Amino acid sequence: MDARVRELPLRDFSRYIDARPQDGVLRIHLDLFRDPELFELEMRYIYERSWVFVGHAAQIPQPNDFITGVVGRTPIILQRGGDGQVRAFINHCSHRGATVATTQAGNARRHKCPYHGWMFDSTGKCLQVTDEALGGYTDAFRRLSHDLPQVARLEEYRGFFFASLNPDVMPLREYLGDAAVFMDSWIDQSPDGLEVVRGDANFTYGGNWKMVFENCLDIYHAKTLHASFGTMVMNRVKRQGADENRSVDLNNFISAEAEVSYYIFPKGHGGMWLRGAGKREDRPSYAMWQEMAARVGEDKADMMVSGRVVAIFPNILLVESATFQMRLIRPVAVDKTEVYAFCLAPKGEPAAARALRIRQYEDFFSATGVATPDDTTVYERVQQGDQARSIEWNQGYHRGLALLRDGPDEAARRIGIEPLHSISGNIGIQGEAVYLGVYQGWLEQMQRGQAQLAGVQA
């Protein structure tokens, strides 16, 4: 039994997820959003056991480039060594524990610990124990590796790096499953893949990490919460014509003619694909449609210029609604979350399309724009509302539940994916029942983590 687990009582996690779709019921216990002890367990059993997204290859293109991050609560350095290979090691000096890198990003052949000067190279190897010869060290000490410990597992899916502190975690490709096909729909927009457009606009909010995870699969809120964005776009077109700094019209985006599919993948991943909505020529990627269609076929190219979302449990969201943003979620406390935002774009995109992408991104998705601040504001209101301890459940997971069916729908077959479940139909369903998969993934990982760390059968 792991010593850390003994301190906390074992929990029956199944009591938090009331998923009985056959009876028309899907409820998630509010303690998932407000119980600090449950947050602690999520860190141990999900974030520190499973795969966590830590960065994109385009952030560290050159030898010795690095970024810092965390896996759960463990600070890490993701660095491309002088040999070109990317490694993840723990940002914790072997001597007395200081972090050896402090900036969010940088380029360094060596990391010198500021405290007593131990030195490490860009692969994490210890080069020097300061004044070792004079130190009166024991043989036992000399036998120790002083290197920065490698994170147990690091794997890449086409430029996306995931790390795990659990040496026995399943292979990444198996973990991603067909959610990877959604990732492909952005990666394959250009034969050269994706790049990260420079410029950070990261943010925090006073709410649980699952709120932003849920929100990215939530179309239901677009019409109400983002009404002011819709009005702004409408007025802009009226005053300046459709070509001037055009943004994807949300009212059009959620118009009645649109068709939508939601997909539940294993491991807690969810997908959403919106077809026949919005003017696709308003999307920057449409500038490359001809080339894409010739290379990947019309069905896949159509997907590449449509609204779609994939939420990879637990901490990476690829969201193309009014514009495209990738988000890395970093939970800080039960009621505090950091979000690192990325503008990913196809390499080789024409300059005019790129400028349009950037304007649309700043407009809608930036924390200084006109949509995201409304989202983060309501997460905080939900966090406040959820403090009502006499209330254990809410009703927010039922839209589309009656349409839930096993396996792929017609659209899924077209692009060759096999989700566990599909929910599809007219846009109006706004199928929040997709959270069934998210919370089944949550439950499985919590149960497995507890079983493995506490030696208890789930």
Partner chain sequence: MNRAQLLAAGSELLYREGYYLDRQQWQDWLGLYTQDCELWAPSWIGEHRQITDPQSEISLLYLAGHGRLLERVERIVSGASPASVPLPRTCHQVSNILLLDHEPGRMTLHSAFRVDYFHQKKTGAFFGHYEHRLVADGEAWRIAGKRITLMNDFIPTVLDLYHV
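Form predicted together with the partner chain done; form predicted alone now:
Next up is only this chain, free of partner chains and other molecules.
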């Protein structure tokens, strides 16, 4: 048995997930959001055993560009070397362990450790052991590699880089499954792919990481929690006679004609596709609809100008609600989470559409937006409420459960995906049962991680 496992008792993780859809029951134990020991196990068995999103190619387009991040608790550098190859290193000087890259992003041909000056190039190779000649080093030391250690696995899906500390993790494409079709719906908006609009808006909230993962698939909260957004749009129309930002009006978002499909994919991934919610002409990508339809077909082009979300377990969210955003989740503690948010856009987008995209982003998601503060405030209130230890379960996972069906719905068949389960119908469902797949994925990874590290069969 792995020595680290002895530090904490083996757990029966199935007791935290009460998933009996055949009986109309879906409950998630509140300890998933408040138990520090369980959080520690999530880092071991999910974030440090599975694939974790670490960055997009558009964030490091030039030779020697880098970004920093973490895989679980391990600090990393994702860097495009001077040779153009992207690598992931552990951000840990081989001398005394100090992080050698300390900024969120940059361009550096070399990284110099701030402690004793050891130096590494953009491929991770150690260029200098400071004052080595006079250091009295042994031959055994000289036989060691002093390079920055590479992360065990790094794979790319069409510009999206994922890393794993587990050398035996399954291939990334197998891990993503049909959830990748949702990713394609943004990537294929342009034949040249995606780019990151300059700037980012990062935030920290005092709550568990799974709250933001759930939130992106939840439109049930929009009219209540984001009422201030609707008021802002309404006041703009009153003062100016029009909303020049052509905002997606959340007050009319849930219209009688709109339809929704929720998809439950293996491995904990979830998807949501809104059809007829808001005017598609108000989405910046609509400016490219004719070209997209000619290139990929009308069904896929229609998806590209629809509201939709894909949540790739455990830490990347692609969200097109009021506008499009990519979010990277970085758990810090059971009750503290960092979120790194980016505005992505199709390359070659017309200038007017790009301007509209930025205005919509500023309205809703950005540091100047009114939606993100609503969400982070309520996460913290949920975290406070969940401290009621006499309460073990919430009731927030049943909405839409009666509509759960096996396999794809008609909309899924049109775009060629095979989810495990679908929930579809009028957008008024505002379903929450899509979390069934998220927590089945959580349970599967926790059980497998514990079994692998304990050296026993699951």
